[in-house]
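One chain comes next, on its own, written as structure tokens: the form predicted alone.
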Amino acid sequence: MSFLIPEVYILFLSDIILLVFISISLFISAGIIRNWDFASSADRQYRLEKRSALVSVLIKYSLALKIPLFILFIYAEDKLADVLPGAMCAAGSVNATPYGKLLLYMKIFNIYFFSVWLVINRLDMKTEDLRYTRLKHMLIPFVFVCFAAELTLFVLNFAGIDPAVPVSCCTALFTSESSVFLSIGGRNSFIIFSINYVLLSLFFIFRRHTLYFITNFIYFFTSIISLILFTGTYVYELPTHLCPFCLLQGGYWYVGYLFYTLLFLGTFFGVSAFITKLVSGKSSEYIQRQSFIFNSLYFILSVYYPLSYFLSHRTWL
């Protein structure tokens, strides 16, 4: 099995270590789910509480590593573009096998899922009777399955890349294989995204927490689509350049990292506020405010590039 570049081996070994941590957490959680009884003063309950704390540390450590590993994953995909004929950035590398997109989506999902687990863990630690301990440990098997699926896709993807087979560049991918995607149109995608933000703002102002969560969820997708079809073209200053990965390159001041960080934080805090209310029955104005701030910063950044281009050139792309 050949992974072509050293970064892929680093990612693989890191994921193996994280899988070991999560496997240990799974084994410990099985005993906690069966035997947890906070009212008990037996030695076994005391041991379970210490083991529960250990699981929390392992999952926190796993998430702390997964975020920089995700950045390394994008960097590795971008570096693979130098090896694969036809690829100009990570878009070509991701599409080199049928598993590339699935792997990318799974990595994003797992970061959000791990984060949700940490939200529940935080709520549990704030209660005197640790009332959510059994709930958070019941989620550990799903964490294990999701991470095992990610690792499987990782092996299938990188082991299946053939450096002798040409791949498509980002522009070809987003113009020839996404007819439904492109039919939305650049300006229409930005209008939908803007309407989404207005609704998000209204639901935040009037404290409609469930509607805010639903709109926040939709905001993630409308943001990405608008970034690719509209805002990104103004960053590139080229209407035919449709790519979510080239924004991460030095030629564009790595602005993609700012876009994606703001979007992740905004949507993550929005999910966290909803999970907090769903689990504890109490809404967190602070968390929702953080979500709105980061989502607003993302919207401002998305408006800045088209507006700045128009003011400089007196025309739209």
The other form holds:
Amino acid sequence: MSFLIPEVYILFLSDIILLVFISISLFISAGIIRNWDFASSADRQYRLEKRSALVSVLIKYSLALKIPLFILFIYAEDKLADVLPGAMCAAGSVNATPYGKLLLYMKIFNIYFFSVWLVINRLDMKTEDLRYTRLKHMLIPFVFVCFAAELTLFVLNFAGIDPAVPVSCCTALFTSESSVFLSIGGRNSFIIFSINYVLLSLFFIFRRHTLYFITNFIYFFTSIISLILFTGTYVYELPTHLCPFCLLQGGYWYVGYLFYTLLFLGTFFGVSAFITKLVSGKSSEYIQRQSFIFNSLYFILSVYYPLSYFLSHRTWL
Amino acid sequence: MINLKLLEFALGSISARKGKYIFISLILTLIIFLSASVFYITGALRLEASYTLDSMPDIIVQKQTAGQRQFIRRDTADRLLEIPGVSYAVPRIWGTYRYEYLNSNITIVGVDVFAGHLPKDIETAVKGGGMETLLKPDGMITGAKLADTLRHIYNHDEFSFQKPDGGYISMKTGAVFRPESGLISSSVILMNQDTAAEILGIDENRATDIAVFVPNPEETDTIAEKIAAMAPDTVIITKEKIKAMYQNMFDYKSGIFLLIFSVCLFTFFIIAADRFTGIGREERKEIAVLKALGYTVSDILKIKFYEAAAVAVFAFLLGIFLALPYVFVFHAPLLKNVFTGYSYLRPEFVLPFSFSVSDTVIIFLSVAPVYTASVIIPAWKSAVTDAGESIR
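With the form predicted alone already on screen, would you show the form predicted together with the partner chain?
Every component of the complex follows; first up is the chain already shown.
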């Protein structure tokens, strides 16, 4: 039923196109993994190099399409909340079926994974002997499996949504009982988040790349928990409103999109710097700096809301 | 990010080979035009429906036994008024009257002019000189379009209703009302409550349903639960439920359209892919020269993408530009019927202007992925053609 909602339909149609493309990539990669030999001047090697170029175009295209589609996905979930009884924002519709949450995580993971693949692809293109070609094609089967999993979850989720069954709204979902991480309280979560940021800055200044990567990884989680428990409440100006999705609505000037874009860029460049070092052995100051800039912007935005609230109301929530 | 020199080259390449692109951009424009029209019509209808929703009661209580709707006792309203949070509850008398001659239904609404919380349109009709008509037992107020239709058939402003027991009641048109929304009101007749009950065959102490008004929307659900506990033989419809139903209905209709539309998209995909695969000798030579000059495969791919993107943007803008006047100036002839159904007393409504950015983005996303996908593989094929072979 919910497949006929235009947004969901478009998501499905585009995912089918991507599935076809990723299947083509899988097919080509299988050939490359088996027969790749850069030293050979045989006709077959020449053909494989051409096909390898097609794979990188297809994956690039997939990522370029997946990012707007992810925003459309969030928008569609938000719109579904109007139809589902009890839901007031995407939190309700994401939890309407047991697959919704998994689907969301899988979508986020896939965007990171595709981006990492493209980082390796870029490194590969820069080398004269296409050193990492085999490596990047070894990853294609995983790309395929992850994407197929996402598509399966997508179908299970949207086929399973029943508009007659009431769902919970965000305030009922994000309580301290629902998860260990949410039981730590707003202040504490923000303190942990700030310590995390300070560590991140120190490792950046002293160029500890591996440690930077680890803190960057943890930063992704602490920042979201602090956003739900602390910063979010100042955006809503309501201490009981704990929700990562309502931020995306027009009532709060769609500020959520800014939060999540900054967080994605910051953490992605962090991961990408680490992958670059892992694969090529050389560290890229440029990417590292990008990561730090976006992570800092996110931190500033997270501090700005509570601070401006305090300055205008002379009290904390 | 965007290489302007390559973009310039791509635009030059399009103007050099106009024939190849005119056909594709025409089809693409048509497809975008169609899909945009459907989305804009749905948007306009949704806006039209929200006019109706605004003046609706927060809760409607109907009686239902054995799965059949029954007339509800009027004094139930007094019991509902005792629930804290309910500001007003009133029994309403309305129903449809089968008009065989036109094979249509007329909606008869009994209006109690002294009741509060009248729907906006009815209140305007009452205040605009309809008061006296509604106080008379044989006066009625008809919708503007319906008044015209009746005058055409009978040549005077009178209409005889047949009662369920076979007798007739003659009513005179005392006034005409022009509601904000044509969709709901071009088959509506307003009249005195007692006369309406007589025509519709409703007992003196019964009503069609009871409208309940709740000033605080947060309390609506709780009050609905209380009513359900108080009167288990009722069906309770809240405004929220109706809103969700409308949303579902419009999504469903545009979804069905999209389903059929996807066949169209698929055909387009094949045509476009086929068109782009056929590279002429000239073009092949051009690519070979570029490669000889030191262009990489990815540069050539970029040029091909810019070409495709330029066509897509042009077709998208043109499609939207054509769809807007088609829907909002000419009120979507032909296509509108898909959404409104067919009846002799078909509402002559106009589509209110409602341009939504999110709909426009969705239109773009419904066509762009398919189109760009059809370009990729042909573009790659032309980019990797062997330079030496082509020049020879």
